[in-house]
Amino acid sequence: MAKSFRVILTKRVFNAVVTILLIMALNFALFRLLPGDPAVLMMNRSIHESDYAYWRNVEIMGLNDTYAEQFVKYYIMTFTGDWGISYQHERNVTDVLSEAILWTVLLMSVSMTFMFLVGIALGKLAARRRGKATDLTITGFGIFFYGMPVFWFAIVLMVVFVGWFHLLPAKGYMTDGVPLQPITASKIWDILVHMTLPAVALAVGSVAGVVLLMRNSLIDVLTEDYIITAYAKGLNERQVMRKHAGPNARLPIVTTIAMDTAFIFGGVFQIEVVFSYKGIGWYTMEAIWNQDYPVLQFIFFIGGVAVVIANLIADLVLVKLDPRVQIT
């Protein structure tokens, strides 16, 4: 007997919530077994290089108390959102951070988007032109584009919008100098202007894989007898299309899309760091030149959390579309 949405949810939001606390686990033992003495760290960035700095820094980050209560304190701290002080700025690590994750999760939400109606669409064209023209360019695409580097691609869009043609911005997500408050109609297109490049560089590789994956997925059901069954029926190629093999067809698509968020949270430090845009890979590579592992402990964490809540709604999403499939 199939089990129940309730029952699948509950076990599947159970092993989130155990992985997301593993993660904290192995956060904290990265970044305080490994880097070295943080207070240190902490030191060598501040003007007052004494020992009144260096215990005012032990007493501050707690490092008196031992690894236990440290780690007792880290989850404390962890779920009521305090991540401590940033080495390089002298602030709390959440304020430091607060604007970037949202700079970040508009960049990602943008190409995220563009990838899954592009790809789709881009994977149906394909697979109704098989063998065609149509076919052979679209895959061809697919093919050159899913290997392709990001940071390549990203500096091949930087030399020819904005070294030759002049087309638009360089850097940043929006004019220097221009404060985002209060909100226009000309600031969000002067957003939008900004994220164009950024946002085509993080979404052309993941582009590319979904339309190759939806390519194949629909050869595969148009296959299938029931697609046999429902032109004998006397349905045209557009009602077999929108009715029976698409909504299958896009069944690997959400788990594929689900994997994509870590390539792309991944990718997204690259294209930070080349368009100087300062969201959350921009600050992680600031953070690892500056050895801040405060930033990089919140980052990872966030990171972490990010991926596992998107394969966890890709497998209830996967549920709902098909009750045929258990998820154990």
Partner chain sequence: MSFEERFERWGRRVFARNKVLSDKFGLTGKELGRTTDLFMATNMGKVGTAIILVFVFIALAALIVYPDKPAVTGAPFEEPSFEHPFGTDYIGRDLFVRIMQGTQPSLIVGFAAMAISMVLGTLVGLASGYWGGWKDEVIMRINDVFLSIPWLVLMLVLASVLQAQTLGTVILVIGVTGWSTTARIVRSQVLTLRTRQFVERARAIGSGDWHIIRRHVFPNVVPLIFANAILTVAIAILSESTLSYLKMGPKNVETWGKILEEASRYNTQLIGPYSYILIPGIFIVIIVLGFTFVGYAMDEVLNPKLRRR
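Keep in mind that this is a model prediction, so the values were computed, not measured. Here the rigid core means the biggest group of C-alpha atoms that line up within 1.5 Å when the two forms are laid on top of each other. Numbering follows the first chain given and starts at 1. Compared with the form predicted in complex with the partner chain:
Core-aligned CA deviation for residue 254 between these two forms: less than 2 Å.
Having gone through the form predicted alone, I am curious about the other one (the form predicted in complex with the partner chain); can you provide its structure?
Since only the chain itself is given, any partners or molecules it might have are not part of what comes next.
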């Protein structure tokens, strides 16, 4: 029995919502377990330290309430967009991070586009030339980069392009001290130059996974009987690839794009730290090192939600691409 698209949609959306609610619960629990008294942490950064300030903080943050009350309050606050105040910057978390998110999204979208275009092309090539020199070279490099810590690859790039040849800037998303507004052509160029190394590091560091997956899933498909049938009825390689092998080999890639968002997030974090690129990752580390928990909590939540939504979209695309999903 084929289920209708609407039934699947409802179930998937329901699952996604449940996952997000669970992420929030985990978020709530983990952040009660973190070391340090929030009321003290909040105070450390301000000048007036007194009993009064301490108890006022306790009152503001609702630390005297029972855990159940705090739990409910946390959900309400999250849904009304009240994300808390950064201990360190003494501003709303969203104010601190709104710009950083844009920089991270910019970096991620540039390198992910590159990563999937190149990755799929190389994977296809390797699968078609299976067992030959081309395949071995591509797979070899793939596995090599797969096993490389992204941050270390970024450091190597830095050694070569900044340390030895002084070609590119080493730090930040643009030259220090220059205001972003108004945007001019030279500033865009500056941003591009600053983004080159981080984007390349991220793309090359994580392209390997896509290459290997594409190769394996294509090989998987190419050994199926219906491919032999297709060749037997006289189709040439390009027709087989496009009509018979391609659509099936593409399916795992769609899932991976979604799954990889979580993985690439990890890569972005490392690269932002290496290049002092002030995006989400850089702020995460700053928050961890300085016990700035509200910032951390927000990133934890937003990262999880981003991945859940990416997965949801991938699932729905998959339903459209693969009729079998509707049956099982």
